[in-house]
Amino acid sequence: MKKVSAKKHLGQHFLNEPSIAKNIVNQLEYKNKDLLEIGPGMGILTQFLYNKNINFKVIEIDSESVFYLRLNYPELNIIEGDFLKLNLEEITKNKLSLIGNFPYNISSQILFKVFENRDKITEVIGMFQKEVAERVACTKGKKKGILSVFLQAFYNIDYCFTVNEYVFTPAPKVKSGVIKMIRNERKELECDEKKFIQIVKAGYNQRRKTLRNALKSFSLNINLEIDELLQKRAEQLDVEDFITITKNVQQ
């Protein structure tokens, strides 16, 4: 059967190097018996997961890819639809692992959905645009952003390896990066989560300013520790620092 044609509007770039696909799959720790692959395309990752002793499903929005997968993996459990609209509770009541070569155009949205479902999703192995992968895994520095802080609050994140452009069809204009996210022990934040989100967003929305200026709209209890943090910029803080600031927001 002819190969699936990559569709630009879906951000499709098909990985065509099996050894890299196997390396991505090898990052899985199989924390859960339930595994969902997002956007399998022609099954470059799927082939290494298909016969595992796990509850394995894939979700694919592209009907041509779905047709291809059904022909080549007749027993594969395929959900035809959009992961961003998927109710995860409807596919399993158990904890869930995610894997995928994620489309660049929705990668941040996928990660925000992971954050929102952090008590459900305990493991993520994903390939992203290299810049996004580095940003998510970065603990301090200019590459770090809002999503980095949110995810690092609940996941231990490792940058695994870089993937060059020429192993894709069509070749993207940028390199890719694979990251591994494992849910940490934190059940909930030690502060008001809504305020935490507001503080992080405010800090990064004016990232060139010190936090003293970026957080002017918040009334803070100022002490020696807070005063020291407010002299820094958002990119210089870690999750615990943002929690500390949030704890000191006046009600």
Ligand code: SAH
Contents of the next structure:
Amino acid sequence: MKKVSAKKHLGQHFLNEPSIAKNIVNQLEYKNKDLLEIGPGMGILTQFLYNKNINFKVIEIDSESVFYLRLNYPELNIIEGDFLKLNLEEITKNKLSLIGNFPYNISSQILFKVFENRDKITEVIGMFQKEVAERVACTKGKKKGILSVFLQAFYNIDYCFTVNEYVFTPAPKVKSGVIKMIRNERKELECDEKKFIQIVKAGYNQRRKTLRNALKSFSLNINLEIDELLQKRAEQLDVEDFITITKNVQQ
Ligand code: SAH
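Output block for the form predicted in complex with the ligand, input the form predicted alone:
So here's everything in the complex, that chain up top.
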């Protein structure tokens, strides 16, 4: 059957290597009975998920891919549409696992959506471009970013493995990385969440500066602990440190 032609604007890079697809699927712990695959394309991952004893759905934006999937996987539950616009409650009232070789052009939006739906999405297995995967999984140092801090507050994140560019059609310019995210025990932050987000963003927006400078616009209660943290740069802080700072923002 004719293959789907890759469309750049949809971030389509089709994986050709079934053994790698199988490795990705094997990372799933099946924490939930409900599983959603984002962007199945021609179904290289889907073939290993299909027919399992779970409530499995896929969401695909590209009508040509949907046509291909309907022919090849007649039993598959396909939602034709945009994951970013999807109301997850419509998928299931229960908790949900996500999997995908994600479209790289919307990686950050997908991850923000996970963050926003963290009480629903308890497991994510995903392939991103390597730099994004490393950033999300990184707990220390220069690679860390805003998303790492937000996501690591609520998920235990592991970098699983790297995938070379030549196993895709068309080959992307960069390598890819697979990560696994499992929801941790934290119910909510022990501080005001809006302020936490503001503090993390302010710290990272001026990531070369010490936090003393980057957080100038906030009035903080200064004590020994805060004073020490303010001498550092955002990337040197972990989630707990940002919570400590947020707790000391004056009303
Ligand atoms: N999983 C397949 C395809 C990966 S390419 C494989 O590994 O070969 C990324 C896929 O995501 C493409 O099929 C693309 O059409 C789809 N996609 C892109 N943006 C999307 C969106 N907003 N919502 C759902 N699917 C999307």
